[in-house]
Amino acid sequence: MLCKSECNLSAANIAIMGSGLMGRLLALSLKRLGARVKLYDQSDQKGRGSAARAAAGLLTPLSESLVADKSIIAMGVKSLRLWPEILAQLQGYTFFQQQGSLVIAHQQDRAQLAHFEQHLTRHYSENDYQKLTRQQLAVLEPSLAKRFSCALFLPEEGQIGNRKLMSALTKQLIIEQVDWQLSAKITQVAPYYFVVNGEKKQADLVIDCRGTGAINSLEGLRAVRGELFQLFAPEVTLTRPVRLMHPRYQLYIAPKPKKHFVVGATEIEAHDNSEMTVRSALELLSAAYSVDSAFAEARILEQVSACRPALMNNHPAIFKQQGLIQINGLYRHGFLIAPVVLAKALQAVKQSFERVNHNNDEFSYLIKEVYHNA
């Protein structure tokens, strides 16, 4: 949710830095509020460069429970509910589906999805999920049954348009005017100041949202290198989300309008920006082409590499003391998780200018109290 003028921070002088996607909805959110918000990041309005670009959007929750931990597919389940709101709020057009995902494995990997099935039905409800035939799977996406005799239907899960949703972020800054300071070299941040281009400013808070752009300032924070293709594959008809399973990673298939398609998969523990290896592209594209041969003719339209932030135990955290809050460790749920982590990272505002105790909801564990000795 983008919070509206429910409370009053009209005297508050709050600094953001770094404008991916936290940044951006913070922005907003506070602004109407009330706050006198500037955002500051070093890069362009599209936000090249941040992880957020290099996403593919998944809103896939319990696709994602053999590997997170269970409070991340808790923020994920209430987050899917919350995205709605947040768009309804933004002026143009951004894209969201909830249609619900597909998990497939081919013969020899069937173990792998056998082992996700018996997963589920420990840990969730018998309409979380659905085992489907191959006949039931043509119904859905008719192509997929051409090779793979069953899958597992999340019925509940979706996607969003990334780049779209940045997109729509920066039209929705311009129109509520944000103060927005663009090719922003952030060198320094502490509760109550920043150092930007080399002048030291001060603000009543300064909200840290630079993800690995805050290693050096962060404990423990890290960088976990994410490989995707962005592709125009005007013959693929997939319409819905796709895992397939694998014994050492899972790709993702996700179709975006117009037949373009992101395919991902690997996590590499290493803060490298550069090109993709020729073994990581021939990894993704084999395992497109072997869920569906017309990815064949697929034209690539770009290789996407970017590293995400990521603390020592893979969860996100809201560092709040006097005067700094610092917002971190999305990992690669970034999209999935949003909507809760911007509600309590508000929640963490409000605290800090109106002396509020904690609201004690299942996920106040994510605001950590330091103490600081100026």
Contents of the next structure:
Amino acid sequence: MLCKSECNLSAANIAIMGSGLMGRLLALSLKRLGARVKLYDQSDQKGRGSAARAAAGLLTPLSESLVADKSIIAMGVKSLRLWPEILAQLQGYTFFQQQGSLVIAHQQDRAQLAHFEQHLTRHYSENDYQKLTRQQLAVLEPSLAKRFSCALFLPEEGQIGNRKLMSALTKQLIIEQVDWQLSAKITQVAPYYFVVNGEKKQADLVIDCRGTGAINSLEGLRAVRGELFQLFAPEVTLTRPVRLMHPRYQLYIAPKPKKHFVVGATEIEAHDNSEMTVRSALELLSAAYSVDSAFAEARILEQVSACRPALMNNHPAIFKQQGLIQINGLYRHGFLIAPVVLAKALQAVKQSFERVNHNNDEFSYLIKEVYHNA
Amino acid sequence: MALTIYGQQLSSRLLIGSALYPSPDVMSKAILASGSDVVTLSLKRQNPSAQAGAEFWQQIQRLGLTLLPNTAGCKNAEEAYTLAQMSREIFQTDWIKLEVIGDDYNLQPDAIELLKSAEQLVNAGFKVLPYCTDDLVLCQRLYDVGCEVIMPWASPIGTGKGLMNPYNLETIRLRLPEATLIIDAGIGKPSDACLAMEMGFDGVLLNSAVALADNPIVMAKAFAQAVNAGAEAYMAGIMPERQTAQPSTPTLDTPFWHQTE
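Since we've got the form predicted on its own here, give me the form predicted in complex with its partner chain too.
Up next: the whole complex, starting with the chain shown before.
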């Protein structure tokens, strides 16, 4: 997809474990580069159980910058430019917009907003954000100006329809006849082979994109629980992502087409896929209601809870050794940074077959060579 | 300079929390940089009965420090009791940092439930470190029911407002000379921690002030130095304040020195 045609993988048998966001993007890209790709997933085409379904598709790198470090922000900024190129190569419709995002706080939590503003002033250019008065806010989002007297506007930020994209990728995988094995229980992943539904299979290269499914095969990988709501709120007029700063939790509201909204998300250090707790539901919904009372009559379409795969530094990584590439740790930043991770993963695949190393370009820190003592 | 808590000698008077860091890696490095021997951790929201937080807890356990599980998120004595039992089982420790919250917004402890809960837990063999407000009588009562360590707040959790009511804190120190007193919550700057130690408190417990700093690792070090400075200053005996200036060197060699007054 993003790899230009100079590399030819036509002789390569590549097996991809996991058809979440990364698995799908990689499968399509490698297929187009001529590889014989087989994609395996324990779930179905809808990606149930994948962290990608339980996301909001926020492309808001700067809004993440209080908790994510500069390398994630840089990947996010670059990915915002790469997404339209990727989407143009898919036949299915995917929602994408780049109309900026807003960060707000209630009067009693203004210190949180001041903290964020101090952080932006310290680390970013004054062109990256604008401080809005109530009047300026009213121009962008009239409903917010009723309750909030100021806001921070991050004009470059955007969002993507995460579930629409997963569906578009499904459609594309089918159109391009990618060999996709579903309900595949993967019990072992190793260089040049893997075990699926009890059967050992060989490949020239195995790529592990299983996310939390790889917890037992990747040291330091953990699951972080996140919970969110899908709402239908015809009375809400918000048009761009809004983040509410609060001393204990951060809430975001991501508007989707046809008056659908995603309200999230909790962040709990637990490997726990069980349903949303009452406490989380109360926190999320009362925070959403406090931003815009028009949420009162919204219909709850779905409560979602899922685990995001994270490494101990909360950064993504591509672990590369002969015959095996493991891509993991996209954490809560999957859609935010996927295009950059995809480009680097394709580079790692190319290196595996060409046996050449040109690893000193942008984001090269993503690729980590794994050596085993003989 | 050692601090003794429930018979265990600790080399640092700074106790540190494990929440709100940008990543577990930064958390581990900041905790190590703080020099703390004791690290607090919460388990209420992590589905403890299914041990769902194990991957994260192991990262903390690998630091090899003394764990102080807390009951954050509990609103009454029954909830705190159940969670304390669970944490004793999971972490094999009878230490418990008791938090019973009465007000959801500023996380102010519920004094009545706290006292009830502290007594229950002490009777069940726990070594209880209660987080409380800076109310002398409440601290006294907690001490009376068997808490050897009392942890009054400097100001509400996460506010970073520092020592909001120094008079109350000084009174508690003065009136409970035998209790181990640790300032818990509300510390914003290293100077706040230093001030608490200069007052004669035995230690400082904090989390947000380090975890939410731009650079938590460097801030952890700054707090370690501040706590140490305050503790040494207290032990060294701080000279009393005076109303008039008193030169430390004679001014006899200054011409007409006596006419300038």
